[in-house]
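Presented below, as structure tokens, is a lone chain in the form predicted on its own.
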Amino acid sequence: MSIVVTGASGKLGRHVVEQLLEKVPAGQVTAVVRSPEKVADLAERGVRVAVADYNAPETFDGLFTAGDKVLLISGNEFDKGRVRQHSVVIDAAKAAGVALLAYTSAPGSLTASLADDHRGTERALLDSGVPYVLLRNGWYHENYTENLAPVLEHGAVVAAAGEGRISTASRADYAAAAVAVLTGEGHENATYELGGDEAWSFAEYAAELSRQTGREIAYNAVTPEALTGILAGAGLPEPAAAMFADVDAAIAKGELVVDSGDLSRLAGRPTTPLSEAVAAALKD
């Protein structure tokens, strides 16, 4: 039996691993990646490193075993079909007849564009009859504090989100979840919605910016058009700009807004507030 993350090598994947390193022997871990080398200080930690695509469903052929529990982390290659590119995990798992597959989804609340693959996954997840855990991530600090130098550079902070409030976490806190359902009993066919303890909104997000600083950082709220004009703009692709976009008016309209206490319940641990996201990001 092993635990399998795939997408071991992304952002959230390898916080998972980490911390999954923490609480069980090495050898009992499998890091799913498409390039090996990304993974070879986990390789040389005892690691299992398992080469597979969600692209080419052969290579998952015999990769998992029975009893294992899986970890399938959703694609980010949104142009090449990830319902189906995350099926190919599905059935594999339910062939090797696998313990538990956890799923990284999208809350329930939100309705936006970006949602859609994540609903058909969940789908063909509860329709495989393999035991199943959803974990309906939100969204991510980093989403917001990786890329600081535009904000600035220019002083502001934009927008499509009105006074919309959104519930953060940093990638450590949601892999923490994670981490608590792989090692843990009692979670089959479970749901958590998870978010950040505190929401908040774009204007605080300035001040917070402002006051770690001592510089001016405005919030400028622009419609949903005008942000996509601007992230296209700025080298986006169209499509790509507009599902932004519009995540940024399921913000405004609260769909974000996480409230269930799921993640720092699963994490054993209040999460990690915006604040030290901000000041951890000014320091690089």
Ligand SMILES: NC(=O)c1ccc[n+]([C@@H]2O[C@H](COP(=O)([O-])OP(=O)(O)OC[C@H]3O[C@@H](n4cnc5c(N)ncnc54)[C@H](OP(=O)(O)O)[C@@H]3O)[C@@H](O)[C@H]2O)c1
Contents of the next structure:
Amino acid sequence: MSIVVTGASGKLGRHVVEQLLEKVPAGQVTAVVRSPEKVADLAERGVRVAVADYNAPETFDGLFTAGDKVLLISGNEFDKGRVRQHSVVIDAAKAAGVALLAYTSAPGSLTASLADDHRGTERALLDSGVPYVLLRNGWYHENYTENLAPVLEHGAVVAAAGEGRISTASRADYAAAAVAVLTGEGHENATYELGGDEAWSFAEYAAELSRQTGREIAYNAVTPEALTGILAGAGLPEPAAAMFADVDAAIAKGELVVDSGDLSRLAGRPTTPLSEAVAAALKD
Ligand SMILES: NC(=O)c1ccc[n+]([C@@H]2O[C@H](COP(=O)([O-])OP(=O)(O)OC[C@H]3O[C@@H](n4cnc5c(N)ncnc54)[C@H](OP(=O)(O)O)[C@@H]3O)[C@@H](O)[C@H]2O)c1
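Please supply the coordinates for the form predicted in complex with the named molecule, as a counterpart to the form predicted on its own shown previously.
Shown next: the complete complex, the earlier chain at its head.
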């Protein structure tokens, strides 16, 4: 029996593996990656590394064992049919008879097109009959704080979220919830709506940036169409730009406010405040 984490070379996957190593022996953890060199340090620490690609079903043959607990971290290849990719993992998990398959989804309240792949994967997972957990992750603080250069350069947070609020949390918080599910009992067939304890508006975010930098940073609220143009002008492919603008429109409608308390309950502590993520980003 192993705890198996796909996408282990990614930012969330790294947090999950690091937190798992605080709770279980390294030999019980399997990191599934496309490029083993990205996790050479984990292999050195005794983590089993398996090489597989969501685009190549045969690479998952025999990867799972009966009784494994698996975390399927959603992929980021938006143009490659993520439901089909994720179904490769679900089919392999079913064939092996895993004990649990947890999937990093999106909040149930989110209607933006970005959520379509998550809803499709949830359906495939439920239809498979494999014991599941839906970790419906809200947005990361880091989606905003990892990209501060243009904000500081222009002295403005530009978004199409109007006065909408959003309950973000750090990747480490979402990883803690996943680890609680993978190492705990009684989570079979549960759906968790995960988000930060405190929701914030983009005006409040700009004010926090102003406070911590000592500079005047404004919130420049634009329309989704204008944001699509700005993002495309910055080099993002048009469909991706439209998809992100669509998310902002959903934020304006309150669709990324998550007030279930599931995240801090599973993590066993309050979620990380946005101000801490801002401070960490400004220190880098
Ligand atoms: N909730 C949010 O705010 C938010 C924000 C951004 C993304 N997400 C979603 O959450 C996931 C995890 O977030 P993250 O920050 O850890 O993203 P990330 O750093 O981009 O990691 C994505 C992981 O998926 C793996 N992957 C992608 N395509 C794959 C394939 N075909 N086969 C096998 N593995 C594949 C990547 O492997 P490589 O290292 O080989 O590329 C990487 O390990 C993302 O992939 C995305 O679906 C959520």
